[in-house]
Every structure is written in C-alpha cells, then in structure tokens.
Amino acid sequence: MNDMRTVERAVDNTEARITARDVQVWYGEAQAIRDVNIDIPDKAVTAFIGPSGCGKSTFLRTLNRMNDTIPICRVLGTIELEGENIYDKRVDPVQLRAKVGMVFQKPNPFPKSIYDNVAYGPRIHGLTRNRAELDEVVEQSLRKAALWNEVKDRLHAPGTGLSGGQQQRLCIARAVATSPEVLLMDEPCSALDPIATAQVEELIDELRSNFSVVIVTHSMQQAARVSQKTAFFHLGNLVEQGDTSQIFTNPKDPRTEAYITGRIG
C-alpha cells in the first residue's frame, strides 16, 4: 500500500495536462479497460506500450472521445483536460478534438489539396479572420510538421499524391493547425518505411516543446527513443507507469519485465 501512495505522489507532482481517474471502458458486456489512473504530463511524450489487444489504443481514444462514435461503448470514471471533465455533457466533442488532436495508424489525408488539408480545421473552427491569417497558419503548421520545404511550391496539389511518410507528416500538420493542447498518435509509424519512421520520430521529439504528446506504439525501441514517460498496458489493466528509462531498465512489476524481455507479448 505504501508503494501505491508513493506512485500517486510521484504522478501528482508532474505538471499534468490530462488526468485520468478510475477509467473503465466497456463494449456492451465486455470490459476493455479496468480502473486506469494516469497523469499525462505537459511538454513531454508519453508512450503506451503492451501486447496487441491490451487496451492501449482503446484508452488513447478515450482522451478525445473518439469512442463516442461506437454505439455500444461506455466510458466510466473521470478524464480531465486542464481541470475540465471532458465527458461533461456541456463539452462539445468537436471542440474537444480541436484541443486534443489525433494522428492515426495509416496516413489519411483528405481528398483535397495539401493547403486545404491543413486549412480544414482552422476553417471549421473559425480560428482565422482572413486569408492572410489562414495562409500563415498553414505555413506554420507545415513547418512544425517538417514538411514546408518539400511542398511549398505545390500547395494546391492533392495531398494524396505525397509519399507515405509525407502524407503522415501532412496529417500531423493538419492536427497541429488548430493549436491543440494534446496530440494523440496511434501507431503513427506502423505503415511507414524506416527512413520515413526516423523522420516522424525526429518530428515527435520536436513537437513536445509545444505539445503534450501521447503515442501508442507496438515498438518498444520506438518508445525508448521518443518518449520521456511510458505506461505498460496488459489485458485491459495499466500495469505500470513511470519514466521511460526506469520502465525499460528497472521495471517494478514482473509482467512489465516479462513483456520487455520478450517472454509475453
């Protein structure tokens, strides 16, 4: 019990952007997530790791209410963004997703121009007053996604014409264009080749200076390279969380050690 109190204090001392308490997720009668408690720190990368089907992507999707799109899904517990309960009935999920952006496993640019992909969010949320401001947001977002120099001369070409790695960086530019507080990434490199993966990993490291980043990854090497905090999920439980270096070199739970050493997974 003393250990649990120590963990709670350690978590609470971190400047948290998102706090989750006693979160459960149900799909009909099946429970997918059990009593998850975690703080997501600001200006850091938090990696969720664990075997396939362990609940890491399901939990990630609770952080911007993406599970709302699944009729049989119920989320219990409390998730707060900057102290506000994101599941409060007064919270508009569309507005929430402007604050909590998401990048998916497969690059999914809209069938629009590169410019219109990035401009989409600022337009629908009314974040710019004129074309000059929108131009500035598009340029800055593409710069943050390390894509500007590659596409600045063809902004009106279709986003779907880019390479896989460029498409994923375009999706990142699209996500950051609404100036989110948190950026969620669900296995953002799994469809990319090694060179594009390295570029996106480098980008993730740069993004944490402005955002709280949460990444789900099946690659422990990737988690070790890009994250400062790691949370290990197993069978719907958050087994262990802490500094990435501690989780990988000195895990406290035998299940974490078994996963990291390849005995389970």
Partner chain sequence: MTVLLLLTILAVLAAAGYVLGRRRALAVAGGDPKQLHSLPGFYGWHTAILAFVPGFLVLLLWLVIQPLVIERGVAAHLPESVQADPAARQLALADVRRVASGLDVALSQGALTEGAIAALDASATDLRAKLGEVGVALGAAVSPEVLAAAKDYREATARAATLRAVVIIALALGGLAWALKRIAPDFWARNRVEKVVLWLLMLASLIAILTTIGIIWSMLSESINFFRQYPIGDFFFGLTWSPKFGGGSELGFIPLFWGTIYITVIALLVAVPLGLFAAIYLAEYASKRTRSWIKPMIEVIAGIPTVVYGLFALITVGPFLRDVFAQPFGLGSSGSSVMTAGVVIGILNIPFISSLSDDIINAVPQSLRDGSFGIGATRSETIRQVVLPAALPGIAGAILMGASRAIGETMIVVMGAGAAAKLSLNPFEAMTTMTVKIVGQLTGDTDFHSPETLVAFALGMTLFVITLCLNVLAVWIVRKYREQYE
Second form
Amino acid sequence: MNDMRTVERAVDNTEARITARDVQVWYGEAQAIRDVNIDIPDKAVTAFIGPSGCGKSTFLRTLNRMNDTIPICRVLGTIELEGENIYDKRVDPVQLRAKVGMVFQKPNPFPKSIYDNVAYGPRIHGLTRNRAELDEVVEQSLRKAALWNEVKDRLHAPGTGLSGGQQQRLCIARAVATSPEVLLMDEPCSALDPIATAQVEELIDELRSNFSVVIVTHSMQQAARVSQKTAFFHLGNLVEQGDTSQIFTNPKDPRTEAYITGRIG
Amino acid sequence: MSDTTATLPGEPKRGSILVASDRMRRRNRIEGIFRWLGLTAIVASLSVLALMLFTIFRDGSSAFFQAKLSFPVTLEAQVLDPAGNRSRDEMVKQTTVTYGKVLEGAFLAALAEKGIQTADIPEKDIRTMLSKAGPGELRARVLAEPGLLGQTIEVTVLAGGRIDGYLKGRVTMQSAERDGNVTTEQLVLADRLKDAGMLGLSWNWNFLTNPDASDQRPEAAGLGVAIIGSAFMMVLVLIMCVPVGVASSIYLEEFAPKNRFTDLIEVNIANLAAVPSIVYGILGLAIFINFAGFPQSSSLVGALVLSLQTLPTVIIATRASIRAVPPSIRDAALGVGASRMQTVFHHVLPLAMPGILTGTILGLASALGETAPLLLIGMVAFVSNHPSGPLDGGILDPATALPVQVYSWATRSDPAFIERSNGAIIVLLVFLLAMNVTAILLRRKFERRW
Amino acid sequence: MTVLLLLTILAVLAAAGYVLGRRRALAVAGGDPKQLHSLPGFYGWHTAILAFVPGFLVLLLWLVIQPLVIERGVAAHLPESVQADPAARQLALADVRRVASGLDVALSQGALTEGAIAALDASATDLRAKLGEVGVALGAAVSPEVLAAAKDYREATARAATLRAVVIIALALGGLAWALKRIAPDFWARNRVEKVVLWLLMLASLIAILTTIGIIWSMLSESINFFRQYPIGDFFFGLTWSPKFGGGSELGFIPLFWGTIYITVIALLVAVPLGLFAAIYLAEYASKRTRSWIKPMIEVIAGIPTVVYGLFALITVGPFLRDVFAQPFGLGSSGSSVMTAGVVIGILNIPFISSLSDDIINAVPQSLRDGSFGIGATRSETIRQVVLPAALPGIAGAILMGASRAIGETMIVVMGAGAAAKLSLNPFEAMTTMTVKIVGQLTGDTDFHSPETLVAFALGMTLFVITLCLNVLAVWIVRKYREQYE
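Moving on from the form predicted alone, please list the structure of the form predicted in complex with the partner chain.
Following is the full complex, with the preceding chain placed first.
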C-alpha cells in the first residue's frame, strides 16, 4: 500500500491508454459530438464534466462501443486502445468490452446471486480453468470493490437484495472481475445517497492503482474529489481538458469558468 | 500475496483486439446458432401457416366451379300437366320422379342425336351421371314459369359429384376402379361429352346461395344457409354485445367506485376472457334452450352465446381506449361546467370511438370463426331451407354458420365434401380478411392525435 | 298483443314523452330556457324514461313469470304420475306447448277455426296428422290430457297477453303523465336523467357477473343431477369410458383426462420452443422494420378460426404423420392421433406464447442488458443468462395460459384426435379428450336426462375449474413478475 504515492506522482508520466482523434458522433442527421481529441492516461481517474446533454455520456459510450446497440448512431474519427483502432472492421465489440468495462448510472445487478453476478464476466470470457480459480477471482474482485467483508457470508443471496450503494459496488466488482484495462463509469453515484456515494468515491480512488478509470459526473465536487484529469464538455464540444486542479482553479476557457462558477449548467 | 497477484487467475490474455481469439470465435459461432434458431422458429411457424393456406386454396378453389351438362329438353305438356289447365295446384302433383324421367330421357336422346357412342355403357350408368339435384331444379323452373310447357328448352343441369370430381382431377381412372359410385366407363363417356361440348366446368354461384344438400348429392351443396346464419348472428352480436360492452366499460372506467365489488367485476371479466369457448356452448344449451325455451339451432341462440363470449373482448378493448384518452380532456370539460356524464358522452367517448370500433371488429371477427359452442346449441343440424327474413322471425328459424358448415362437411364420408369444406373456409377467410383490413384501416385513419 | 308490438308502443310513447316533456318545459319557462335548471332536452329525456322504463321492466318480469304460472295451472290436466316425476312433467309440458303452438299455426293458416279448436276431441281426430299438414311435426299422437292442457294453455296465454298489454300501456301512460306534471323550472331533470343512465351503465357491467353465475349455475345443477345417477367416485377415478345406450355405462373420467393432458403436453412441446425462440428473435435481434412485418404475420396464425386448423389436422397433418411416422415404425394406422391434435394445437398456440413472451421479455429493463453488454457478453449470452432468467416467472405464466388454452381447445381435437377413450402411451394412437366428449355426448341422440348426456355437464364443470385455476395461477405469477420491475 505504501506505493500509492508513486502511482499518484507517476500520473503525468504514464502513456495514454486511449487516444481519441477527431471523434464525431451522429444520431441520424443530428451531430452529438464534434471533433473530440483526448488522451485517457493509464492508472488515473479522468472525469468528464459538463451540463446535461453536453455529450459526455455519449462520448463515454463510444469508448467501448456501447453505442453499437443504437442502430442510427454513427461514429467518425479514430479511437485507439493501445494503438489499435477500436472501430476497425476486424474488432469484435464483445472482445473490446472485456478490456473496456462499464458501470452504469443505476445499479443493475442481474437477478442472480452475488457470486454469480461477479462470476458472470469471467465465465463468459473463459478466464478461469476451474472452480477454485473462479472463487479466487470472485473474492479478489469483491475485495477490490470493497464489498467482500459485507457479503462474504451471503455470496449466494440474490444480488438484488443488497442496498443501493452495495448494489453499485457489486456492479463495479462485476466489471472488475474481467480485469479490464479501462473502466468506464457513467455517473455511478447519481442514484445513491451521500453515504453510499462517499464509499463508491473512495473505491474509485483505490481502483486507479489497477485500472485506467473514466468517470462521467454532473457533480463538479465529485470530479474534484476523485479525478486527476478533467475534461469539460459543452454542447458536444470538448471545451477544455487538463489536470483537475488546473481546470478547477485556473480554467482557460470562459465557458469552463462559467460552468465551474455555476453560471451555466 | 504479491506473487499470486502477478499470475492471478482471471487475468485476460492480453491479445490484440484486432484478432479474434479462439474462444471469441467459438462464442460468435454459438451466437450465430442462437440467432439462426430464432429465425428458424419464425420461418417454421410462417411456413406451416403458408402450407395450410396453400392446401386450403388448392383443395377449395374448385368448389366455386361445377361440372354441368347442357342439352335440350322437351317439356311434354301431357306428362307434366296431365290436367292441362296450367294450374299450379295441379302441377305440384308431378313430383321430381316424373321430372327425373323427363330429364334422363332428354339426356339419352341428346346423346343419340350428337352421335356419342354409348353402346359400351349400361343405360343405368348413363342416367346416374346426372345429379340427383337436377329434377328438383327443373321442376322449380317449370312451376315458376308454366308457359315453358310444350316447348323445347336448353337446360344446364349439374353433373353427378364423381363426374365433377373427374373434371377437377379428384377422381381418376384408378380411383374409379375402387369406387362403387362411379365406373370407368362413365368417365370415358364424360370425356366424350366434354369433347362434344355438352359437359364442362362453369362458375358456380349456387355454392354461395344453395342450402346444404344430403350425402348423395355433394354437387348441390351450398353455403346459402350458413352465410345467412352467420350474417344474422354477426348483426345480432353487434346489436347486443357492443352497447352492453361499451356501457359497462364506461361504468368501470369512469364511474365505478374502487371497492370489493368493482374488483370482483374486474377479476370476473379477465377470467371470462379465458374461459374455453365450449363452456359458453354448455351455458347456451342449459340456459337459452333448456331453461328459456328458445328454439334450437336458431341464429338468436347462437348470437346470444357468441355475444356473451365476445363481451369480455369488447370490454377489454373499450376500456383500453377509454383509458388512453388523456385526463386533461376530462378536466377541460369538467372545468367549463359539464357534468361527468356529459363529459363522458360528449368528449371521452367520441375520442375513444376509433379504438372501440377496432376492438369491436376484431371481437366480431373471432366470433365469426367460432365453432364449438354453436355445435352444442344444435347449429350443426342439417338445414335444407333458407331462414326467413330477419323481420319475419328468421332469427328463430333453424340456421347454421360458416365455420359449423366447414365442420359438418368435413365429417361427411364423401371426399367431394372436403372440397366444399375447403371452399367454405375460403369464403370464411375472405370475410375475416375484410373485417381485419377494416380494423387496420380504421386504426391508421384515426391514429392518436396527442 | 305480441311482445314486439308492445315494445313498439312503449317506444312510441317514449318518443312522444320526449317531445311533450321538452315542449312543456319550455312552456313553463315562458320560452326562455335560462329559467330552467336543466336544458329542455333533459326534461324530454326524463319524461321518455318514465314512460318507457317501468313498462319495460314489468314486461321483462312478466315474460319470466307468466310461463311458470300458466304451466302450474295447465299441469293440473296431466295424470298424477306425470306430475310427480319432474322429468316426465317437463316433457309433457313441452308437448303441451308444441301442440298449443301447432294449433296457433293451424289457425293462422286457416286449417282450423277457433270453434273447431274448441270442439276438438283427441280420441276422434288424428291431431298429429292434421298438424303435420300445416308443417308442425309432433313426436307422438296427442293424448286427451295433453290436448285439454293445450287448449287451456292457449286460453290462459291469450288472457295473460291481454292483461299484460293493458297493464303495461297503463303504466307507460301513467309514467308519462306523472313526469309531465313534475316539470317545473326548479326541477333537476338533468341529475335525474343522469342517475338513470348511471344505473343502466351499472346494470350493463353486471352482465359479466351474470354470465359467470349462469355458467356455474348451468353446469353445477346438471352436474348434480348427473352425480345423483352416477357415483361421483366412479366418475373421477373410473379407468373406463364406455357409454352404452341401454344403461350400465361406465363413465370414467381418467381416460379423457389422460388424453387431454397428453395432447396438451405435446402442444406445449411444439408451441413453447417455437414461440419462445420467435419471441426472442423479435424482441432481441430483429430490426424495427422486420419486427413490424413479422409480428402481424405471426399473429395471423391466431386469427384463423380453429375449425380451419381442425380440417388441416384431419386432411393434411394426420395422414402425413400416419404415413411418415406411425406406419413405417409400426406405431399405428390412424390419422387421428394424440400427435396430430397436439402438433396442430401447438401451431395454433405459437403466436399466443410468442406475443406473451415478447411482452415479458420487453419488460426486462434495458439496464440489465446494458450491464451485460458493458462487460463484454454477446447477445445470446445476455439473453440466456440475464434476460431469460429475469423473465422466467412471466414466461412460466405464459406457458400456463397456453396450457389452459390447449386443454379447452375443442375443434382441433374433435377433428384430429379421435373418439376412442384410451389409456395408452403411444402418441400415434387415437385418443380422446374432455372437450371431444362434451361435444359428442351433447350432440348425440340420447335422452337429455340420461347420465350419458348429463356427464357432459360434469366434464364441462371439471374443464371450467381446471382452466380457471390455471389462469388464476398464471395471472398471479405474471402480476408478481410485473411488480418486480415497477
């Protein structure tokens, strides 16, 4: 645990996990995202902020091709995961999503036991060879999601029976269990009460030691608390990006400043 | 611990996302199979439907055509009107047997005149090539127009059912050898008659107008009584079921207090919709026929049974469309001082009307195809007379219905009736199609505006 | 005076009431409708209702009571022995009614005169032949008692009809006059009219309840009659079904129940996989456009009358199964079989299962699918491991409803399953079901009061109870399931 600080300091040095260049997203004739260029660093939390409808969630969903499920949605430009274009014809989005996991706004545990929820990813991706390994993965994932101690005695109880905050941490454990390289979180705390929010935020901070985390939030305080990098979206444009401290204390763009001071949003 | 973390089980193989892993290929194959199964299920279901419709049209379309023989007949006045005074009362004494002899004689004479070779066929077999329905038709024609007596007229009479089957390909030389009702010689003669232009298939309106006919003359059987019976029942169901259904929907949606009794009605309606149709037949038999003493086989009883059966459908559809009228419309009407009753009848009901109409038509369509309950109230009986008009008490006369006619023909032993049965289905399906298309057009035309 | 004529008179009086009431309301208001509490039309409606409704209700009541009263009087003519036995009494009374209506027909056709009827003597004239001439067929020769009763019946009916007309017209006129008298500017006509309309609406909604009561009463009363003649234990646990004309029938329910269940199971084996996979494809794979085409096409299957499927079973499916499976494998030589009926009912049930499952699959929240896709599951993995387990209770409900429909299906089994009640495992053998026997026993020529006919009501009651239980259970499961996601 004592190497936490080195990780924190190393943020600026790690290379980008995801690089997006000139990304445009269209819903039919309407353009939702205009020419976004951004690098997502490894082992750090990147926050996307902006008023609602600014395109931050849409852009997040392009990073693991969740937009593929919407028939009228088109993505232009390139998004590279470790140098490989994820919109390449040869890429199977299913295989991609094993590397770029996602956690959603509303906790959505499957109507299965806690164990089966977490084991779902490893099972479908065939990550384990036997039951003992699977048990190990489930335990590790629940530990990483800071849920192990609360549920270790009732692994076979239904996941839907947990409290809201526990459910969201279960969903995080479920996403972590496939050992993704990048973890996308779409407003993971918006459906939670303040205490659960604090627990999940603490968890996010811990997760960056293993993963590259991208979080969409409408709460500037949350972005300031958990992220190292922040990107501000407005009306489909990526207005400004940089270190979180810089964005919040010394924004360069007047729109960012207006948002941060509460004049738009 | 740090050791195990390095080789933590569950660590994905860090391969390129550009190359599908073996496992990914296998998973995609399963995905393909699953999708294929779904598509297969749909294709299989629709193919069976297509096959069924195909067999119906293949076997049934010929029912609309009928083999008919045409030849001249001299109507000897001494034979058909021995009294000689052209009085109808006297002439009815000549039965179809007399007319049959006249017809057969004329047929044989026509054969001889045309020079058609008949030496190899017994005379009896030649006579039976004429349908047994022919003499009755001729008699009716003469009685209606006594002036024909003494003239030589050209008649077109039905050929026997087997000859008809031969012309349509149902009866072949091979099947005739095993069939007691037809001989191969008769079929040979039929060919000669066809060549001579005396025998041919022609459009058969009688299939839609004639009443049912007995087992011996499938060629004369028609849907007349069934169509009238079905029409009577549909109109009666419309009159009885729709006002009651709409009224009870209005009550339940707009006025009913929320209490146990209303709940009971709700549960009750939902369950009635799922009661097997035959149970309604038992109800009709016990209540309307045995208890109330309504006449068996009548369209009135049929309509009562079908109305009760259709009622839940109409109520469910009507309530759905009343519920779809936004509350703002009610508020607006109540706000300008209309009473609740006026609000419902002036505003809610007109707006819900398209939905009610659509639901009603679909309910009627299912009532039109209903068979089982009608069997129990005696509508499967053989009815050889058309019912009277609706104002002359026709709804109390014995009648049958289209789907029941399909069933009763299907159970007869003569295969000629199977053709009729399929033909009746075609008529039934045409009516159903018309009703459904009307419902769809109505729905399109009055698409919701809010 | 006929009922139809009376109704017409009532309608005319009601129409007159509307016009008079409206006119009088305007008159008392001095031609200014604003002086009135309600619109003038409501005063008209109020008058019309009072003219029509009381008379109409009395007429309905009269129609129910009159035959009971008259029959009691007429029955006095019948021999003591006939009066004692309810069944014989009913038959004799039916004869009386038929003779009476035959006399009416003869009268209207001019074959008899009133005087001639009064002078009729059953021993002297062959009344049966006489009535046969005017088109009224009688089952047996007319006995003197029946003739006397019939004459009495005619007279009593005629007297009652006159009385009825007088009472009803008087009521209508009285109601009309009273309503007209009530009209005054401060009379709340609209509220009164609306109250009546509300009552009518409520009465309409009671018909649904009455139907249920009618169903239960009709089947229960005749079932009780049946169990008086045939032991209830022998019915429910009897292993043999062999009705005989001469009595001594064995009417065991088990073989019919077995046939019903066997056919239902086969129907579900066909309908559930096909319907479920079709629903999955439509809900999860098909594009909106495809869906909008395929869904109605599948629903066409449900829109076709069952008798059409019956014929399809009889002439296409049955012979096909016999020639391709049953005969080559030595399993039987019958076109009608459990398999034939089961497969065809299964086909009919596909759209039912698929549209219910489609609704249920669509009710599974999208967030569950997203969660699964978000960690890299394929569509089929998501469906099999997330959507279907979540939808399972709902689908179970749909299957129960499908089973209930298969059990109650009649035409397909009548035409495709056969009539032999057997306890056999061979699906290519002809067997029979409860519904087949209901149709068979009730459309046969046996005496209505014999156990061979009455057994149909016991079968109907059992069928009703089974399907009702299945449906209630299914609805309960589906509702529980819906609540889970609300």
